[in-house]
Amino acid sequence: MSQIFHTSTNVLSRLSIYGGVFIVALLGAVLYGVELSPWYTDVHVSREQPVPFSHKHHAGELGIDCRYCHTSVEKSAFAGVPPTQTCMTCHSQIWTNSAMLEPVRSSYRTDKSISWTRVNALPDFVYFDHSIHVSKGIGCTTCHGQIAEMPLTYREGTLYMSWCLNCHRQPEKYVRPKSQVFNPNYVVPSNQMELGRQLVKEYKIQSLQNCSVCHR
């Protein structure tokens, strides 16, 4: 029996499949890289906000400490959005004619909160609490970076559970000092797997990574 396909084929064939496999693993990347870029998960990228709020300026420059606008951080799962009254503290003395803090003004004599626009929301099939986690030696600045220095809020991190994980998988690598949890300025000793592995024995630490810490 004669031979219906030339042999060619054979070589054709095989290029066909590698460079469909080649194909499908750089879409795949393609995907990935899309998936990761701030692009998709907003990383370092300002959020419009109704007032252009600095903590460069209040957290960084003046010293405010965290805890006098998040009042609610070290009792609650949500760390609290300072309502209009907090910021008329000070801006009732000063800036008092400054056009850009017109919303404000106008929040307090309507008593109409500020829609502020979230920067770190995550999805609501998952629970996050500030609280337990501010009591476990993790400090402000390991989520949401460097936030004195923040012009304009952005978000450090992607949110996803592999980011997450990432900490409860190893938690001395990320656990400070109790006293340090709200200073925007502290920076990581160069002894830190030595000091974290005593602070994660002190602070009675868990390796939490079941599916029910956070999907409740």
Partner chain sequence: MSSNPNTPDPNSIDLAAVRAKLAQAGQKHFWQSLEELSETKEYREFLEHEFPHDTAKNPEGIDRRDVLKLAAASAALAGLSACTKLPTEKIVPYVRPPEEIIPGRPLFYATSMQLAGAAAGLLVESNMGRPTKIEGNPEHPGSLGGTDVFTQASVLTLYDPDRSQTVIHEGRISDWSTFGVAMADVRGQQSPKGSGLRILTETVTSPSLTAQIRAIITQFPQAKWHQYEQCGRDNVRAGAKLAFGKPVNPVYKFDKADVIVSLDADFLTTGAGHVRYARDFSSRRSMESPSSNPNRLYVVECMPTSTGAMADHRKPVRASEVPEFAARLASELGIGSANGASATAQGISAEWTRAVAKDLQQHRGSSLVIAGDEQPAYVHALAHAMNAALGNVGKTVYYTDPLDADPVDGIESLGTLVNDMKAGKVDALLILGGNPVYDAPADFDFGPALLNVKLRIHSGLYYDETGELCQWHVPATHYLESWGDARAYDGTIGIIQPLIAPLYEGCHSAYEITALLGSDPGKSNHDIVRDYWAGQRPEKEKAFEDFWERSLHDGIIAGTALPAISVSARSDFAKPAAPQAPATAASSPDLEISFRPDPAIFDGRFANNGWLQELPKPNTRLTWDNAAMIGAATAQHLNVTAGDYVKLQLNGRETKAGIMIVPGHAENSITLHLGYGRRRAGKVGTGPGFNANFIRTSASPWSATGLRVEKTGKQYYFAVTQHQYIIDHQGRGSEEASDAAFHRDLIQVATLEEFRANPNFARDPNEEATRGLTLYPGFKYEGYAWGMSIDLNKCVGCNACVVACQSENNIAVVGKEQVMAGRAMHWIRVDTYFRGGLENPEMYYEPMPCMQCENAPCEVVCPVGATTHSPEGLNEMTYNRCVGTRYCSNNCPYKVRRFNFFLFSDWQTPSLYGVRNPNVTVRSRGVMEKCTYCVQRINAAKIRSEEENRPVHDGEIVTACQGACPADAIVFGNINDPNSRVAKLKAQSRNYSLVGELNTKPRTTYLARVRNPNPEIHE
Given for the second form:
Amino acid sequence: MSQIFHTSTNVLSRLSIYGGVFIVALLGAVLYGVELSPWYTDVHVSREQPVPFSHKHHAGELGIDCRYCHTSVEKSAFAGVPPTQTCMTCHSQIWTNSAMLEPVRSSYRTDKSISWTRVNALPDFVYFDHSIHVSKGIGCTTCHGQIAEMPLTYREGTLYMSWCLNCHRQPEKYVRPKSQVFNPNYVVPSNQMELGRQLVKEYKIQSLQNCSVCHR
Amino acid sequence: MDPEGSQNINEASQAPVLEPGHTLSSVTEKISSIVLGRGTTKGWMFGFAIAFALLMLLNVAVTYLLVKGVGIWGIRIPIAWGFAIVNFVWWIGIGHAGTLISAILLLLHQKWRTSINRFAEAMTIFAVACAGMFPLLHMGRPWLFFYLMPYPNAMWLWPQFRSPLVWDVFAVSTYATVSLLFWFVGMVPDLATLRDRAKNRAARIIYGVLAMGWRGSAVHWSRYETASLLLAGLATPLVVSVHTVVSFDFSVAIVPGWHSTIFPPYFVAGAIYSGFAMVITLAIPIRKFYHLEDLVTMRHLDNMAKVMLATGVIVAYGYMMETFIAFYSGNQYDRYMIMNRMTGPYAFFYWLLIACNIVIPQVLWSRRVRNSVPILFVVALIVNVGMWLERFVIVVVSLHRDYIPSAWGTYMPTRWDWATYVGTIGLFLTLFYLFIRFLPMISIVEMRSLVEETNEEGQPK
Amino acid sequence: MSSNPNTPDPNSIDLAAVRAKLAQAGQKHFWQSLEELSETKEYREFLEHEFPHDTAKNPEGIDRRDVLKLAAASAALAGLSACTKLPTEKIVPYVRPPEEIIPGRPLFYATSMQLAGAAAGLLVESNMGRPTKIEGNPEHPGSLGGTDVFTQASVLTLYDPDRSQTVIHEGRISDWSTFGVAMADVRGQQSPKGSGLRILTETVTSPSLTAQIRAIITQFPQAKWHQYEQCGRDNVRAGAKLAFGKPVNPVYKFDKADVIVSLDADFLTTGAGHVRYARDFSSRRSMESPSSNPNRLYVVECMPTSTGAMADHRKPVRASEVPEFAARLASELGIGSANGASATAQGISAEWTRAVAKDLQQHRGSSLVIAGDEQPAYVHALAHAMNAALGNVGKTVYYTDPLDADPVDGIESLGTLVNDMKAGKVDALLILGGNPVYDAPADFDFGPALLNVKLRIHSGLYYDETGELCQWHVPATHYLESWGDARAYDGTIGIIQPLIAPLYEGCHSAYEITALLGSDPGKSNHDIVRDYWAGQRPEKEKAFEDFWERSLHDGIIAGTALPAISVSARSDFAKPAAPQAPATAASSPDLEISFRPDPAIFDGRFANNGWLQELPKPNTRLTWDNAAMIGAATAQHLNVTAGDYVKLQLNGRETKAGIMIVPGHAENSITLHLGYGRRRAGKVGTGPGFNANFIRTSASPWSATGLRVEKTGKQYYFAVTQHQYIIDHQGRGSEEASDAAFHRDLIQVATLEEFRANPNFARDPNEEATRGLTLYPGFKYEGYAWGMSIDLNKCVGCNACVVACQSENNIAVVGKEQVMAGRAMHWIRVDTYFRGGLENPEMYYEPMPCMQCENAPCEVVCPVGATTHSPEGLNEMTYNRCVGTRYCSNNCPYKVRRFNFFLFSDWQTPSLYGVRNPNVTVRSRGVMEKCTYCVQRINAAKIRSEEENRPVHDGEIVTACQGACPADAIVFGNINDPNSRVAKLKAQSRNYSLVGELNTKPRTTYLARVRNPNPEIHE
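Would you mind giving the form predicted in complex with its partner chain, to go alongside the form predicted alone above?
And the full complex, kicking off with our chain again.
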């Protein structure tokens, strides 16, 4: 009776034993990689918008205060997206017939809202409140990135729970003086850690990590 | 009446573990022929058809479950655990005999294990497979099962290690893995035998791949021995640990009827009890249909009956203690719980359980009974039912009336509960039919070594 | 079945058949009811379909949502959720922002809700222009911050997808302007006299609407205005007439009363001013110390009500025998003679009556006798006389002019109308609200009579039984969509202001419809009301602006409470030759039936409100149905048992119902709640229960004798959320559950003497013993530690907390089958226990929210950490982490956790999105949920305080249940602050926790009940 297996197959059978373990591990690693990739998280991916609004121009070059448009950021959970009226306060005077701004004007004419594409979206079971973060010395750019350099707005952080916890576990690393909260060009000082510790004390910042702070 | 049972009715306990007159080749021939020899029999086909039909029923039940949600079952508040958990514990329990026989009896050099350990192990694996389904299926959102595993994730969260359910995940999966390895490693030489004896090429290739190049060299044999011993050593503590952990699911909770320190030992005993009952339930028909009476002798049945008797008595002690403590503790909730078991809406099942698990098995004290194959078969079946009832009483009857009377309720299983339960039996049988058809259900190798010995001394050591 | 008017009405065939039949039949034909009217096959099928009684099927059944669930499930399976990308969302800002709205911040507006002739004052929460939650208006005398189930649930009705949405003409879609033309024609035809014009309304207390209608009457002198309110205050008016000769409005001051006798009056949960009355009543039950001095309540009633449960002495008596008792009590107080009332009857001994009378006399000026709205005029008159004799007038009760500008007897008024209709005198009938075809007395045969009217116009929230018989149906605006004004129980006028524009452009208010008939058609709802008041008030221009703004802000027009008027009660009025109270009645086998407004859906107007349908009714814990409620002995003697499906025959009329045995129900009597068996209410309300109106006649609208009960041999299955009693087939009750409750000290109760003897009677020694026995390191609660105290002495079991919680926390309605399967989702439930025999047990309420244990058994067993402990002592439930092992529920000793066995939340009905609280996750299938102490409110308050750099004030956070409670029984707060209200309450000696010996250290604790029985009564 002839051999059906060549002796080399012994190697295969041995490999298969070890292989099993590594393949599983590899699969896990790949999945984890995907979950962190920009394709999945949209980090640093700028979105298509009805009007190519540039924070770089408005917040950076013109230096308009964040709160001029995001009016409710200090009062409410929502920072607020400016109504067409706010755009028109200036754009009824300047760039009055630039094609780029036609959607804004038509919105104002027809009383139909401009529908923007959301850049920083949280799942519906997460309840984030802008006002408390702002009032405790967390700057806009801490989460929204160098907004003043964004021609088209993109997402800075993954907005994963780990991303939130990273700050909630060590606020001193990110907190800044209240006066600097709305400064889009704020530079983190070299002595952040000691400044941070001092501010955490001063602003009575609790590092809240229990579930119902955000989920309910 | 089985002629062979009546033959050595008086000295079954002294009966040989292998009827005399067998040679190495005859044993090999007998066992391997079942797989390689005469093609699929009508009986097998018939049985398999039924089993497969039930498996399809499971298929339907599970699909419907995933589409609609666990609401299709009879569970409710306060009885949030129903058939799913009952069946889980029941199957896990059954899954104990295999490893016990192959591991512990191996370490104890019990010769009589050889002819039954292979399909006992198979039974274990299939039972664990059935058991493993339930914790998944009973979850409200089974597709998030991985939340129970500790793995690095974007939420920076771990499972809650204080919860027995997490311990379950580890206990059951470890147990499944080790038993599977143990079973497979044990089978390698036999697979090689089949590879060499197989007539058609396909069979030879398949068995060959599974045999992983076994050549029966001295090195192979020594490796084989070491591996078996190591695995046996690994498996032994698991036999005890798994059901202990399962029992924690209940004893850690504060529900009257669950919150009891006696659970671990008496769950393990119960597990072995039901495990052996199931082995007997399977062994008797198999040895009949495949004429293996001289490989699986009365000696085996007799020993297994004795183990059942022993563990059965431990279980009985468990019940007694539960009742005693309930009154001794003076805890009104425990007292009410016991009274409610004995006289409440589900009293019938409690007393049926006592009958099945304690009263009836006492007949095993009589050698006459132990040596009568049909009666033994019936008793084994009854114990299987009894052990299922035990879990039902523990899970459902404890929950349906606990602390706050306004939240009392009654549990009524739906047709989907039954479908899922019967379905898993279908899965179990299907796998088992495939096993006896395509794998050597008795370890050829070990039987051979047994032949050596029996030929030397006629009687085993 | 669906009653969506946008599709041509599916029942038009049957109605055509009905009309045809009518045409032949002419007027002389005597109809039993609409059913009998038509033998057409279609109509039969229609009825079969519309009365799914024989099956215990419920319209909100699970199967209706399969499609969606398939989608949801498959979606969930497709992407193992963690591996799915968040969908791209859109942001749609305003074009021109409204001033007051800050996106994400709720606003509150004051308004009023009119119900059966009295208004409740409300504050309504609005999120981004959506009214989402009803609160009581603290400024409003009728509320003082409290609410009831009807007001709480009314917000769901606003978003009810079954509301009628367009004007309907002859079963086809029409529009408002076409209707305007039709009304113009009516004006034309009717002028100048208007002899054929009739207006039928419910009780109207609105000054402006009254003015409008009056104007029309003056314009058409022969036109008539009729008012009919099924559960109105006819008897109160008649009683006042009888006693004082004019229909005055009695206003009670329970906070001033030491001894109260209720003659079948459920004043704590129904009738004008019940919310305020509950507050006043319970204010006299807060037992700070043994020295405090509670009121005493005697209740004589037929069906056990919440008021009965609060009684210190309760006597179950057939409704028809209450007059008898009243007469005897009166004669004990020296009023009239008991008209030969036998010394003893109805199982109330003469001694008992005497003792009560004595107690009353000992508290002259601080006692109170109140008669139930369902009791005949005679009883009310007696009550007035007794109060007068006891010198209570001006102290615990005072009288004002009636609330309704045109106080008429509803049944009488409707009777006249029906006669005119039958006589063919009515050319045009304008029905503003109400549903007379459903709820008019059976002997009126209103439906058939209505079909004699040439032009029939109906305005209502739903295209209902009445709407379908009218050529014109105009969808009415919900009170949250319309302007108006209405009087509260004491006459205070509340302004009804809309929180949202009508959801459907078809909707118009009664004011606008009336205006079409009047001098200025097309005038807007707002202008009508505002101009009326501009005309009434002395203030002009700017001053009026301010007045108007202030009134809108406060929700009431200051100083409009009606002044007390002095009246003298006659006491010589003759007792009506009462067939209803033969002295031997108790012994006589002849059965009595009494009708009562349903505690959940009232007269049926809320039938399509899922929250109310699924609300467990007080004492019976019955949901989704009404029942023929009956005492155990009577059941035995009639040889019926719980669940029997029987025919109820009352002189020639018949309806069917399921038997329910109710502990403490008067014998030889059956109580059947109104409002059920609706034929055309909507998906939710069509079908459930049994129509009492089939056998309810104008002669005996509230109780009648001569009832016959006949078994059908069928069984009917009720959905009951709590079985206190297991009633066996001999009708014997085994009180196992309730007994266990008392063995386990779940209800701690003592009499006043016992309490004074041992103030610490509620303390549990075992509890102290187990303190600190735990393997886990405890939590130390610096900062806040939230806790709750529930006063069992105050809780009147009205269920307002249950609905409030459902509304605040987006709790799903599950439907009858699921309730029967033990899957009701309420986060707080009002447990009810009985002590004593079936005949007349004591009743105890125990609201059960999550106990928020400090050593929470649920937390340690959750494998994924979905339920965790907060530093402030909350047991948090994180839905998005929950995988649904349900281990936590098993391990919860209080069983307050609720599980989404299916996808219970309705994700497919767009209109229901509106009612959801945006600050609470809408739960999905397969997750556990439970009371969170309204953590969304806690967080909001904490954020506000942190921003203002101050601690949260005591009372700043009010949980939904606490806010809704009319009795002020629930108090929430920071127990770390010794000066907080809750901490003080927990410090009281009556404070105890449930099964505390488990060392769960519940944060929710209870204040024990103290009964105040009359020492002279031994029973």
